[in-house]
Each structure stands twice: as C-alpha cells, then as structure tokens.
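Next up is one chain by itself, shown in structure tokens, the form predicted on its own.
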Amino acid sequence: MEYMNKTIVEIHEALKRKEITSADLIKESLEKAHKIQEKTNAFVTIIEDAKPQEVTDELLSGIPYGVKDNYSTKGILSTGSSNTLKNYIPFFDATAVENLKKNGAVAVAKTVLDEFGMGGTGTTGHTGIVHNPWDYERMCAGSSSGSAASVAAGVYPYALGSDTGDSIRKPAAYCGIVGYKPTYGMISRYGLFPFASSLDHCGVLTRSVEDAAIVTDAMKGLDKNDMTTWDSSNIHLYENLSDSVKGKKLFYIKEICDLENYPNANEELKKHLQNFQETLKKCEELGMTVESVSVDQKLLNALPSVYVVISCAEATSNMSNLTGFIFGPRGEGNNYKEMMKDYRTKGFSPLIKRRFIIGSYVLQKENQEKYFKNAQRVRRLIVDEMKKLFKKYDGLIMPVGSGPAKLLDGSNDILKEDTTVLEEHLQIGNFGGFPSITIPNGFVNDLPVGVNITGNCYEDQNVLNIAYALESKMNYKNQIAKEVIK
C-alpha cells in the first residue's frame, strides 16, 4: 500500500497506529523521487541517509517532504540552483527548515527552482529543465518547479517553496496543487538565499489547504535573526480551519478576468476564464457574494515593470556577496579583480546576468528617481488600492495565468501583451506582504489550472478558511498527477 498520496493527517494515523513506520515512509519516498527524476529532473539532491525520527503527536512527524534547494540545509549541499555554489554545503539550517525538524520532519530532497529563485518557467536551474508531471513536454512554471512536480507526483505530501512574485502559486497551479504564501513575516526567511528582500516570503506547495496550514504552523514564528518576522503564536490555522463562509464578501479584478479584454484570445483562454465563472459561481453556491471591481489599467500595466524594477535592484544588492572567495568555487585570474569577473561571469546564466545588469542601472545615482524611487512609489499606489478594497471585502479571486502549462518549445505561448498582466497579477500579494494562495479549480485540455485568493495582511486564517471551503465544493483535493499514475 502506498501513502506518500495521502494526505499528512492520514499519514499520521497511519503511523499512530503503527501500520506504517517512518523508515517505510522514507523508503517509500526515496524510491518514488529516483522513479520520477528521470523523467521531470525535480529533484538536485536526493538525501539517501534520510534517517527515520521518531513518532510523537506532532503530524508532521516521521514524515518526509521536500525542500527547494535555495534553502540552508546543514551538512546537505545547497545550490540555489547555480553554478557559483554547485559545491556550497551550509553549516546551519534555515530557520523554516529548523522549526520541521522540531516537529520530527523528514527531509528527503533538495527540490530544483530557477536559478536563485529569478525566473517564472523551471528551466534555467543549473542541472537542466523541471518537466510538468502531467504533460512531460510542458513546464512547471517557477520558481518553486521541482518542489511543485515532486508534490504534484506523489513523492511526498509537501514540499517547501518561496515566492517573489508568484513563484509559489503559480507552479501549483500549472502542476494541479496548492501553492500557499502567508503575510510577509510570518515564517522567518532567516537562511533562505535572498533574492529580493522586501518581495521574498516563504512558503509550502501541498495537495490540500489542511495540508498546507498545517506546515505553516509548523514553518512559522518569531526569529531573532529576521527582524521582519512577527508574532502569530495566538494564530493556529489548522485548528480554527473552517467551511463556514456565509457572508463573505469577494471580488475580482474585471480588466484582469472579463473575457472581452482579449480579443485574441486562444481556446485554451477561453475555456480558463470560463472556467473561472463556474468557480465563481460556487463561491456564490457556499453563501459568499462575488463582485466585479474596476482597477486603474495605468496601475495594473505598470505592474510586471514595478517587478522588474524592483526585484532586479534588490537582487543586484543582496547578490553582491557572490564573489568566489566567501563560498563557492574560487575563479581563476592574476588578482581579485580578475578572479571575481572569472566567477560570476561562468557561475551565472544569462537570465541572472540581465537582471545584475538592469539592477545596477537602476541603483545607479542619475537613474535612482527615474526608475527605482519611481517603481517604489508605483508599488505604493497598487497596495494602497489593495487595501482599500480590503476594507470592503474579505478576499480577492483570481484566475492565475492565461491558462495551463506552457509547452516547453513555446508553441503555444500566449504570452501577448494583452495578457501581460494576466500573467503577471499575483505580484501584487508580493507587493503587499498579503497571504496569498492558490488551489485547482478544474481542467483545461485535461491539464490543470488554478484559482487564487488574496487578503489583506494577518488574515491568513480567513484567506485559508475560503480556499477550505471552496475546495469542498470541488474534486481536485490530494490528486496526483496522471502521467504518473500511468
């Protein structure tokens, strides 16, 4: 009997009741991880000598999961996905990574991600492309790619993620599961690689929304070595996880999600949006209201720019101790100069590259007010409309992108300016700090796709308490893959 495609708190009785021992449980999923890395390269590591912890009423106890590979793992190679520290072996573990541990958590793998987390498709990591567990010739999406295709196949119940501008959501929506970051603070990023500091949260890709609020109690806290973080130890999400939304009100962004923004839409937009409806109308079918709300297209154009502007300058910032002497391999050259130009110009792929490049040109002194105060400032403008629709309705819901995985040649890539923003909206629960989640809704060409649901900042539980209670009224709970299955 298999259980890696249970959920964690079948799992747990399981084990309670001894019909399962967590050694099982990790043979089980070690030989599940080597099945499908041929095939979807989700995985830079696999943890072999994945020793077995003991079983106690903590439920994630004795049970494995994954870990993306940007985050600090003790005595456990952590790339980052990139050459510049392909051989880097911390001495300590992320704090998120800790706090699972004191829960008697397994981790059995270290999951690929684009490199250092900057990218949207799962294929620039350093050991190759994450191919999409139910279309092996399409994408994940990224950052979080080999995270969501190990979770989407069933080799283990979770895995962790973070999320910049949708690098969580958006992987488990084309990879058919949930993808959950909580309100800026609330898991300590202490010892996760940092891309942009002030976008960056972390997170956890699952099969289910108990699932998923059950690692973030165990992920979450206050940490003295992040000073962003904050207390939520009154806050238990699993416990007070509830179905009863009557009267909650929602709203969704019309110029985002009315199918007549896009004349061109293909079929596969056609039918996500549609989509969509329906699940609007299941929302209404469990008593909460839904309504359209208009938003200033100047905002809502400007915001892949704010992204990139921002991000981009972080990045160049929180990058720079990438030098080649610190960790990772040392590059050749007759002085310093030279061997730090040798690192960082073999260890870095072309997409990391542009992005130092338009990071240090917008940092620059004659260009700061143009672009990076500006972009600030846009940001400003995008949360505190946000906001003021917070005060008015419990949640915001989505479509998440223009339809379902990409192919990998980019055939059928829709990517238009049209549906720029389509693409690119869940950047604005990074802008905010929101909690922020992702489920399946339903099927597009018989690949999954994903609804999204955003609130303001501390109301996890009601963000969570929606997508529990929307999910219900839905069958995509705990499923796996089908390329798998075959």
Contents of the next structure:
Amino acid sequence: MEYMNKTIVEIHEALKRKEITSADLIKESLEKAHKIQEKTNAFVTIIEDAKPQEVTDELLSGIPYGVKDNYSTKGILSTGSSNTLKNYIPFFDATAVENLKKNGAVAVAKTVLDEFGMGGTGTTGHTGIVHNPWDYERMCAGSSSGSAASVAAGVYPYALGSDTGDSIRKPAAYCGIVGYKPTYGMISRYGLFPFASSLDHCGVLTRSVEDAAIVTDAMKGLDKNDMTTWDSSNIHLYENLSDSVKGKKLFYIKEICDLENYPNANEELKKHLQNFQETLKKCEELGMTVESVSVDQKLLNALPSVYVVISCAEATSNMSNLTGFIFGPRGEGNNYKEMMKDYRTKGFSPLIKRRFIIGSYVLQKENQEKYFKNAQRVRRLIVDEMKKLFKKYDGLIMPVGSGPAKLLDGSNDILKEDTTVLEEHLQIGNFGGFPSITIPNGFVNDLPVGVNITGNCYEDQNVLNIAYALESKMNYKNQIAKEVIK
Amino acid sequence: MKYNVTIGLEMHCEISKTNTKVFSSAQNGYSEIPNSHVRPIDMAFPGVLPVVNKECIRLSLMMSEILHCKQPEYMYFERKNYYYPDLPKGYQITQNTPPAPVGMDGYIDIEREDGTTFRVEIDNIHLEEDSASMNHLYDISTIDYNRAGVPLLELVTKPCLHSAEDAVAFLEYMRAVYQYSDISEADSKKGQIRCDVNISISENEDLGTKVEIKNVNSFGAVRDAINYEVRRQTELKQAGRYDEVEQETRRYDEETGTTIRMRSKVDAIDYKYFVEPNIPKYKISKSWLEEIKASIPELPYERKAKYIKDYGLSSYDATILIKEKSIANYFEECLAKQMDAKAAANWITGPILGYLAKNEIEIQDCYMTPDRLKTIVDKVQEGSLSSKQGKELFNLTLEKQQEPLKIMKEQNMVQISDEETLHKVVEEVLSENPEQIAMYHNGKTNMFDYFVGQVMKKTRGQANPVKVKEILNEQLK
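Can you return the structure of this protein in the form predicted in complex with its partner chain rather than the form predicted on its own?
The next block holds the full complex; its first chain is the one shown before.
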C-alpha cells in the first residue's frame, strides 16, 4: 500500500494506528524519489540516510518532505543549484527547516531550482533541467521546480519552496498542485539563500489547501534572527480552515483576464481563460460574488520592468558574499581579485551574470534615480492600488500563466507581447507581501492549469478559506501526476 | 605667504560598551585570539540576516544628542556595496544618505589650552558596522573576523577647522566624550579610533582643492599628516604648480611622515547605496529620545567647570584631570576619601601621570590606588613624614608594590618632631661646629642651611625640617 500519495492527516492517522512506521514512509519516499529522478531530475540530493522520527501528536511527525536546495540544511549539501556552492554544507538549519524538525518532520530530499531562484523555467540549475512529471517534454516552471515535480509525482505530501516573483505559485500550476506563500514575514527567511530580500518569501507546495495550512502552521513564527518576521502565534491556519465563504467578495483584473484583450489568442490560451471563467462560476455557486475590476493598463504594463529592476538590484548586492573565500570552491589566481573573478566567472550561469549587470547598472549613481528609485515608486503605486481594492474585496482571483506547462524545446513558446502581463502578474503578491495561493482548476489539453487567490497582508486565513472552499467544488484535490500519453 | 587652511574630519569610533555587535549576536569585545567572536553573519554565510542591536541605537542617539544634532524620524540603514576581503557580505550596512544618519547638523564647542573656544560644526554622525581586520604577511594575508560587525560611529565634521592644533583638540575632546558617556573606551591602541582628514588651502574665502587622507590612526599622526599636507600643498602653490594638487585620496605613512597618493577622484568607487531591505524602518519615539537625553552622564567640560568652581583647581590642572575619564574618576575617588582636592590634583597631575606614561599602563592597573595615595598624603599632612619622605614612600610603594605602611615600618621611616630629641641633635651639631657659628654671626647667613643639613644627616633625614629650623633660629639668636 502506498502512503506518500495521501494527505498529511491520512498519513498521520495511519502512523498513529501503527499501520505504518516513519521508517516505512521514508523507504517508500526514497524509492519513489529515485524512480522519478531518472525522468524528472528533480533532486540535487536524495538524503539516503534520513532518520525516522518519533510519531507524536504533531501532524508532521515522522512524515517525509522535500526541501528546495536554497534552504540551509545543517550537515546536508545546500547548493542553491549553483556551481558557486556545489560543495557547500551549512552548519546551521534555516529557521523554517528547524521549525519543521521540531515538529518531527523528516527531510528526505533537496530539490532543484533555477540557480538561486533566479528563473522561471527549471532549466538553469547546475544539475540540469527539471522535467514535468505530467509530460517529461515540458517544463515545471520555476524556480521551485524540483519541489513542484516531486510533490506532483507523489514522492511526499509536501516540499518547501521560495517565491520572489511567482516561484512557488507558477510551478504549482504547471504541476497541478497547490502552491502557497503566506504574508511577507510570516515565515522566517533566516537560512534561505537570498535572491531579492524585499520580495523573497518562504512557502510550501502541497496537494491540498489543508496540507498547505498544516505545513505553514509548523514553519511560521517570530524569529529573533529575522527582523521582518511578525508574531503570528494567534493564527492557526489549519484549525480555522472553513469552507463557509458565503458573502465573500472577489475581483479579477479585467485587462489581464478578458479573452477579448487577446485578439491573437491560440487555442490553449482560449481554453485556459474559458476555464478560468468556469472557476469564477464555481465561486459564485459557493455564494461569493466576483467582479471584474479595471486597473490602469500603464501600471500593469510596468509590472515586469519594476520586478526586473528591483530584483536584479537586490540580487547583485545579496550575492556579493559569493567570493569563494569562505565557502564554495575557491577560485584560482595570484591575488584576491583574480581568485574572486575566476570563481564567479566559472560559477555563475550566463543568465545570472546578465541579471547582475542589470542590477549594477540600475544602482549606479547616475542611473539610480531613473531606474531603481522609480521602480520602487511604481511598486508603491501598484501596492497602494491593490490595498485600495482589498478594502472593498476579500480577494483577487486570477488565472496563472497563459496556459499549461510549456514545452522545454520552446516550440510552443510563441512569445506574444500581449501575454507578458498575464504571465507575470503574480509578482503583485511579492510587491505587496500579500498572501497568495495557487490551486489546480482543471486541464487544458490534458495538462493541469491553475488559479490564484491573493488577499491583503495578514489575511492568510481568509485567502486559504476561499481556496479551501473552491478546491472542494472541483475535483483536483490531491491529484498525482499521471504521464500524459500523447 | 600663508594660506587659509580648511580641514574637515571623519572620526570613526567603535562602540565598545555593548555586549554584542551591531547586527550580530557575537560578542563585541577585543580579543587576542583571532576569529573567536564570530557568528555566521560575521562571515556572511548564505542566508544570514542582520538584527539590529537596540543598545547600539540608544548609544548612537545619545551621541547624536550630545553633539546637538537633529535625530531622524525613522531609523533605517543602507548598504554600501564594494568588494574587499575584509568585507565578507560584499557590502557594509551603514547610514549614508540623509535622513538616514542618527544625527545631522549639530555642533560642539571646544576649549583651547589658552582658554579661548571654537565651534566645530557636525555634518552628521552615523552608525555602521566595522569590517574584519587583515594582516598582510610576506606572501599571504590573514583575516580576523572578530572586528567584523563591531558597531562603529562615524562622525563627519563640516570643513570648519583651520589648524592641526584645533583638529587634535577636537579629537581629544571627542575621545573624552566617548569615554564619559560610556559609549566607548575610545582606545586608539586597540584600533577603536580611526580618522580620515580632508584638507585644502586657499588664498581667499573659497575652498581650494580637497585632498582626503585616509586611515590616520593616532592623534599625533593627524597633527603630522595635516602639517605635512599643508606644507606640500603650500609649496606647490607657491611654485605656481597648484594644478598638481588633485582631488584625490592619499594615505599617511607614519614611517616617512609623508602622505602618499592612493587614488584620484576619477577612480572613486560608486558604492551603489540603497536601503537595507532586511531591517524594517521604524519610528523613533519622542519619549525614548527624551529618556536618552536625560540619561546622558556628566561630560568632561561639566566636570572641568566643577573642579575649578567647587575645588578651586586651576584651569590647567582641571584640563589635565578631565582628559581621560579614568583619571578624572580617580581624582573623584580621592575626593570621596576626604583627600584635599589640591593635594590630590598635584599628586595626580605630577607623579602619577608621570609614572603611568613612563610605564605605559592605565590608571586602573596602577598599584597606587586612591587608598594607598591617601595613606601617604595623610602621613605627610599629619607631620609623620616630611614631604620629601612622602615622595620617597610614593616611589617605594610603586617600586616594591607593597603597602606604604609596611614600607614605612620596614624602612623605619618616621619624621622626628619631638622637640626634646631635636634639641639634643641641634645642640650636638652646634657644639661640633663653633667656627661655622662664628661665620654665621659674621653675616654668612647661608650657614643656616648647613646646620639644617647636618641635623638631617644625623637623623638620616627623619627630622621634621620645620621644627629643626625653629630650634636653630632660637639657638642661634
């Protein structure tokens, strides 16, 4: 009998009944990990010697899970999927990992990401491309690619992710699972390799809203090592999950969601947006209202540029600690400059170097006002606009991306300018630090697609409850990836 | 021709009086053992985050208030980005751009030795983290991260100083202020104080070309560097080659006593400052500021005024006493033990400071505690010892590192004041020297001292000189 494809509560109950042991679960999880590794390449490290944990009343005790490889794990290789840290073994745990450890959770794998989270394809990690378990010729999106692939494939019920632009919420959609990043500061970032500190969020990938609530409850909390964390001790997401959402008011952004805005839409996009409308109907059946809201197109068009400027600027500074002197493979050279240059030249992929150059450029004295400061101002405008809307509405509901997972060879990747904002709008959640969750809402061409719900800061319970109710109205809860036969 | 000299100073002083570093929970303290005060953030391991030490903020705001600065409404920090092996994160967390600094637009008045005063305008004072320290050996360099993340206050003056003497007087006073306010030991031997000096010369009111001299590590070096640089610039100007004075960064070389070019302004680094995202901006409450203001300890000039007014000390003595907090505290301890203020001041400004300087030790490590000093002073004052014996006992106490009373006993150090005993000795001396008596009576009055000397010789210096003189005067009438 399989357990790793079940929900956390189901597995916990089986453990409690002594129907199965923590050791059995680990064995099953590791076996599945090896099996999917060949096809998906989801793992940097499979933790062969993962130790069983005592089963307690904690729901996560004794149950295996996966960790994105940009979380520090004590004594276990943590690479950020970068050659610059290909031999780095931290001597401390990230706070989120430590919190899960305290709950008795068992980490069994470190998952592949786009190098340091900088990418949305799952193709730039130093161990190679991550393949989508629904269709190996497709991508998982990124950067939490390995976590999404392995949860979707049923290796374990959940894996940790991080989200700077949409790095949890987009891979979740492409893999047909749930991806949730709570309000900024709810989960400590201590020990998470930083990409862009003001946008980085920790979060989780699961197969149900309930599991996302359980895991977040265990990960979150005020941390003396992260000044941006806040006290959420009175928030119990799992305990307060409720599908009574009658009377809740949702909105979607007209300019992004209406099919008529895409005169050149292909079949995929049409189906995806039609499916989204079907989902909205389900919301209404649940007693919620859904309204179409217009947002200044100029503001929407600015999203991708604002994201690039701010994230690259912070990234170039954040990754200045990567010199190869203290950790990472030391570079060669006759002096420190040569050694550092050698290490960074060899270690970083071209994509990252490009972003560093953008980051440096926008921070330069003569450019800062025009690019970096303006990007921050526009970010503020976007966030203010959203906060204004959140006064009236309980949540923003939006389709994720322009359709299902893209082909890795790029053959269906007709880069149409007019879908850019549709692809990138989840960044709004990072600009404002808003709680944001993606859940699967159907299939397009036999491949899963997702819908996203975002709410105001500290309204995590509200956002989860809306997702929880909607999830119950659809048939995609706890789905495991089945290879699509073409 | 003499030109107008304009000097601006940047004074870096480590905050040494907090338990931990400014953004790290590692111990804030000087250690001979390299890399013993280190937490993951001090070496910038991936994923570490800064956490602000509130006590550092409190002490910084206190210094901001002492300098009559404006405090910012919100506390926040910035990153100064550059690569150097002593900066493991690749950026320094600091407060560069107004209104980030803990203090802006202040001033402090400084008293010169001649009693005149001058005002130093403060551009800003800001809180930042120190870098690691490096040791460059023959073919390798070593890094000690103990200093990485130590809180550092950088005080930046306006270009308002005009002589090396004033610059040093300001720095010396600021060092005392750091000590008195319990913010720092301000010990340049421990590298806690470092200065950058900006200098220009001009024949009119306009400022000339500014030259920056970096990392001048003692006040003596500040004086020498300024004087050298003024001379260098003056000579070039007089030779009609002022265009050779470039806006550049130089360093002071203590061995040769010269300044050496490091880089020109064209090569200035763009530090790409931006707000540190991991430290949320927070509002500084008015009530906290007031609380801090009320807690400012007595500052050096306040003590100086008190010494002059209440204890009748000269301005000169008072200035010496307040220069170092530990010395002023020693003086006040002596007063608390009912020692006479002037006597205590004389002992401290003379023999004690002389001894400390000669032996290069701190007063708190000196065997001559206020108690021991009082024992000696009391013995002199009550007449048990002559003042000469007092000095001798002082020296012996320090030399032998033994209690003064024990030494007095062992060396049989007493002053003979008993009249009967002294009479006998005087009579003895006079009877042995009839010729000298005759000379004395014939007008050679300096023979009087000869008789005193003879009495002292016979008593091995123990006779009370005042009493001996009285008896001699009587006998020789």
